[in-house]
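Starting off, we have a lone chain in the form predicted on its own, written out as structure tokens.
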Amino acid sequence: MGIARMDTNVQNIHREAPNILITGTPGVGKSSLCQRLSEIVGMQWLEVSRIAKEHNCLEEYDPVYQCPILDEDKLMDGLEETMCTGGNIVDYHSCEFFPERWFDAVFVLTTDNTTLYDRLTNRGYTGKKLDDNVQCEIFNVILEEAKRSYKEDIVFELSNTVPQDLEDNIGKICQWLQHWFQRRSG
């Protein structure tokens, strides 16, 4: 993936795959899914935050949640002509940010608040970081966020608190896959 300015023509290229979205408060479970998901399917997985590590799209150092900004601009800017292409699984905690356009479904993986806890205690979160992770879970923030940002036809809630969720919710996904390919031959 380069990291270049793109024309704006690029997104009226007509996709042969769908793009999706897999988001959530960290701790859910997402890259877990994506990983499966893109060995199922032979879709590419997209980790928004290593792409951001790998491509310098990294602004300064935020000392309260331990973490650096991300230039959300520069981002986009290097991810258009890989998202007009299609077939892309991105994996991201937010989404509010992302062009509509780009998304074909937007997968909002939730999970309770205890488990939550002691998935993001095991990370090493602690203080503001994991208190906030936590009540943005609590009040569903980003399910939130996606029914506002995209059509909400297309964004779909997905537990995942158990094992077994995780194969349930590819399976729902892979469903849904079928579902947009058959569609688009039909």
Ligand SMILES: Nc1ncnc2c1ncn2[C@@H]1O[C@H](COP(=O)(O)OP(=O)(O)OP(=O)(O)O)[C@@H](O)[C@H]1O
Given for the second form:
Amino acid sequence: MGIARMDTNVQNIHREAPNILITGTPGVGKSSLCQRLSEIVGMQWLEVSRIAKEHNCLEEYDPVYQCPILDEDKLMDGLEETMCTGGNIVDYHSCEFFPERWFDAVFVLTTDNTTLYDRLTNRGYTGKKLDDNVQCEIFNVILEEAKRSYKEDIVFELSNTVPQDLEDNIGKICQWLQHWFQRRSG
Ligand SMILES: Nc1ncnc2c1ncn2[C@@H]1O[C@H](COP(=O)(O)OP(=O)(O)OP(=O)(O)O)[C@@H](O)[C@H]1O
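For comparison with the form predicted on its own, provide the form predicted together with the ligand.
Once more the chain from above appears, this time first in line as the rest of the complex follows.
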């Protein structure tokens, strides 16, 4: 993705700073990127899985997918004010249930399938959980979900397989942020 194609949507100029969503299959590198990015640009990193756990936004455990089910309405209500203010980097492995108006850009991280398999195996994933996540990546499930849920011109795919990709992707997002602030100030 070239920066020339990274159109900057500045519809939500009432915000002091944009909100961006970093999404993708588990293991593609969202947390690694968000942590570095938030340190560099000073925006708030909202790790949705951790916030949901800390604020009791989890319902019963799904035995098939071996993960808790999110109470989406409770989570959305709790985040609404923060999101209206802006300046947030939201990190989650799904994207369709967030209000569309929350985000100025949606970055979907993608990874080479073999690399993802190795990363998830190293994490201890096995069986159905491992297979489902790798298939999710093979079939571009999150990228398609993002394109269905948000205007296509705010959805950007960022390939994230090797360490240099992480640096490059942070650079691309920083450029996008710079454009947003430039266009907001007119
Ligand atoms: N660009 C990269 N090059 C090499 N390794 C990477 C890169 N990005 C992340 N990793 C490694 O991949 C693994 C998974 O990364 P990370 O935990 O950030 O993924 P995640 O998408 O946040 O996963 P989850 O959704 O489960 O929280 C980590 O071991 C991390 O160090």
